[in-house]
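Presented as structure tokens, the chain that follows is alone, the form predicted alone.
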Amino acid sequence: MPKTILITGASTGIGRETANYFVKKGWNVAATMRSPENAEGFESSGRLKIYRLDVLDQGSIDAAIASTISDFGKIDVLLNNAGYGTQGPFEAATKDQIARQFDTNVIGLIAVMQSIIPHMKENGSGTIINVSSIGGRVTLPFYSLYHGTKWAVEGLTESLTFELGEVGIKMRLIEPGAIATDFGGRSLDILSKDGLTGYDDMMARFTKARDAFVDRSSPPIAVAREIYKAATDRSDRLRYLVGNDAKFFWRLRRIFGDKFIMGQVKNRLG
């Protein structure tokens, strides 16, 4: 019997690529998104179904999980992929922007996990894969809120390996570097404030360095392959880095420490 994965934030980018990849691998796929009526670019298959799920709407979470179980029998893997980023001076962030960033990337992720854990406990097995980022282990300026959410996801997921492991549920973290998706486009929330000064020169240097970095982005399929590896891995491995950039920056931090990697960021920004 084919296994089933439920994916949040599957409308574009990593989510959609992963949905199509798992279908090709013979899995049942519940591709969920806020606006399923706009879904496009998915494999045509009876093993892929699209459901509405907004991580900020508990009713939609419960309905999507129930529909997936009804259609496919059980859920073997949850991929928490829904999320977005904010960029700009921390000083410019409004309370609404701060709340939305953490509600979507952290509180919503928690809500989906809490809703699906009872089902996995009942089955005696399951895997929860949370999409983090190399930004959950190494930081850059002007992404402070986004980094805050990803560091939260890292700690949350690592802690849950202990207690959920007791009931047969494995935890995984996917940590991509720069990926060629819409992360830096329409899904990015820009933090700005009229009259705010003091950051312009640094922002210009950062933007130039970031653009050169993004030009070397890995394709979404690289993340999809690593997610499949995490979903089928029988070991207790927790973290899966994706992309040469992510592996490079983490290696620098692990070997040389915080002071060195932060110095490297400063040097790149002049």
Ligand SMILES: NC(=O)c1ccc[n+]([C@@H]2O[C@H](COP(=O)([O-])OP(=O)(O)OC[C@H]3O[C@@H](n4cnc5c(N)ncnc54)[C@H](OP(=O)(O)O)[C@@H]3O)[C@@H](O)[C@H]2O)c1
Second form
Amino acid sequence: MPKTILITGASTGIGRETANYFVKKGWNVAATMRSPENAEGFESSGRLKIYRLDVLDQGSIDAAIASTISDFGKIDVLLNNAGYGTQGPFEAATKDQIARQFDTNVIGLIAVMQSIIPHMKENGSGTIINVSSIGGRVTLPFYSLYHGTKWAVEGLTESLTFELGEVGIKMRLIEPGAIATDFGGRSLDILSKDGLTGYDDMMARFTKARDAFVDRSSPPIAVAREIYKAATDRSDRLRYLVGNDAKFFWRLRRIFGDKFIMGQVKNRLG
Ligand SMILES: NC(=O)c1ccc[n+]([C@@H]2O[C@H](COP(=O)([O-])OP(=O)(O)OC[C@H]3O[C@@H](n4cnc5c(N)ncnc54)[C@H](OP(=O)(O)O)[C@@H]3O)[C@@H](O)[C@H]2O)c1
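Would you mind giving the form predicted in complex with the named molecule, to go alongside the form predicted alone above?
Below is the whole assembly, all chains and molecules, this chain first.
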């Protein structure tokens, strides 16, 4: 019997690429999104169904999970992928921008996990894959809120490995570097405030360095492949880095430590 994956934030980018990849691998796919009426670019297959799910709307989370179980029998894997980034000076962020960033990337991800755990527990098995980022392991300026959310996802997921492992649920973290999606375009929330001073020089250096970094982005299929590996891996591995940039930054931090990697960022941008 084919296995079933439920994916949040599947309208574009990593989520959509992963949905199509899993269908090609013979899985049932519940591709969930805020606006199913705009869905496009999906494999045409009876094994792929689209449901409405906004991670900020508990009713839509419960309904999408119930419909997936009713249509496909059970859910084997949850891919918590929905998320976006804020970028700009921390001082410029409004309370609403801060709340929406954490509500979407952290509280929303928690809500989907809490809603699906009873089902996986009842089955005695399941895998929850949370999309973090290399930004959940190393930091850059002007992404403080986004880093805060991804470091939260890292801690949550690592801790849940212990207690959910006890009831048969595996936890995984996907940590992509720069990926060519809508993340840096329509999904980015730019933080700015009229009259704010003190950051212009650093922002100019940061923008130049970021553009060079983004030019070397990996394609979303690289993430889809790693997610498939994480979904089918029988081992207890927790973290899956994606992209040479992510692997390079993590190696730097692991081998040389915090002070070294922060010094490198400061030299370039500070
Ligand atoms: N691209 C990168 O460089 C990169 C690197 C590391 C990690 N990531 C992570 O990868 C994940 C996917 O991002 P992406 O690169 O594929 O960017 P993307 O193409 O912009 O996709 C983001 C997805 O999240 C959805 N979303 C946002 N708020 C939502 C909400 N309240 N409820 C449900 N869905 C919501 C968007 O839906 P709508 O279409 O409705 O807006 C969209 O489907 C994110 O968690 C991101 O942090 C990306």
